[in-house]
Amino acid sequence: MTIKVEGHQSELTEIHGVELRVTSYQIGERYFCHVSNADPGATIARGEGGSRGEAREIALSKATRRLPNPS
């Protein structure tokens, strides 16, 4: 069995002023997203749903919850 990543994209945005990277993709009917550092490439969050943003969404709440907020 071939697995088959489909519609990889990948973005920079930032939380609680760190520089962060969205990757988002598809693998069969699931879509998931890693959030990382951008700089060194550290995983903070990962999140998987029935749609691109459904995973976007838990991935970065994740993200928000683990890095300290500076206020």
Second form
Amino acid sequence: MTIKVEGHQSELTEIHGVELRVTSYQIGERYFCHVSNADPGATIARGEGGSRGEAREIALSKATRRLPNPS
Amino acid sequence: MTDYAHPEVLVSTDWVDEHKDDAKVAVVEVDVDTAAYQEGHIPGAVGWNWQTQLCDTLQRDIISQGDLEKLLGESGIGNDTTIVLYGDNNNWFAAWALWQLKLYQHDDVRIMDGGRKKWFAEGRGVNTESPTPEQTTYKVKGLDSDLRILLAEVQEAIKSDKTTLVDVRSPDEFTGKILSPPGLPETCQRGGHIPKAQNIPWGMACNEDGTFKNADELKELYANKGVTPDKDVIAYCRIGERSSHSWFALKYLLGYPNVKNYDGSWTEWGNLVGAPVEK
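Just the form predicted alone so far, so send over the form predicted together with the partner chain.
Time for the whole complex; same chain goes first.
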């Protein structure tokens, strides 16, 4: 079944001094979020949930754990 | 796209939407993030995994001729098929796949300008069903070794004034401040760059929507760093995939006659004992 992608959004943020791109969108009833390093753009973490906020929180929380904390 | 030297190698999202069901067109997604395809992809698109299907998984090398023939056959692709590649991150690994298909002399292979990002941002249709194409028998025509350069040739080439190197990594990788991009494992012993290289990060060839910049902008981008068509150009990055993207822009969008991708790249050079390094 073909479903249209909705609400594609992209923003920059920073975790532990690393600039990151957060991309999220909706496919059907599911929301997806990817966190990538801003350059070159490789995915560091992804999240999926019933709302954009949930998907975003899962992805950012994983990214925070995976990126080295300089402190 | 008409101001490019070879506009036929790029297709728009509109073109793909219109032609994706054509019998002689195969749409293939190749992502940096190998889980992305399962989330949703262009209906009918086959997914290739760059980590397992577009390389030799035993020794470090590109895919072998036999494995490529098998992959294409299983993907329902014949020698006369138009292959349209697209992927995440501005077609980073789609360009890697195109480079290998050009090496093995597939006649008609193109990139969907803007890739997955543009398709998704435009709110186009996707599905999660993996197609089951009818098996074909694919026969590689030959190998165009002019598109690839190996270590020994790079070591020789940098002695010539006619050669220019384009390091397409980030400025922090180029200067040796970091050994690899944030969040990715370290894979070299030394940071820095190959002597003579110019730093032109691969993403500078793209617009915000993931499409390639126009020909005049690309010409200016490279010419400003002395990367001109009269030179023998070698593109490299960390493992040869980002540089496939810049190689594509130089070779097909600008039509530079002598452009090679050094897929050994920094993970080879930066691990060599005694190799000259600049920071």
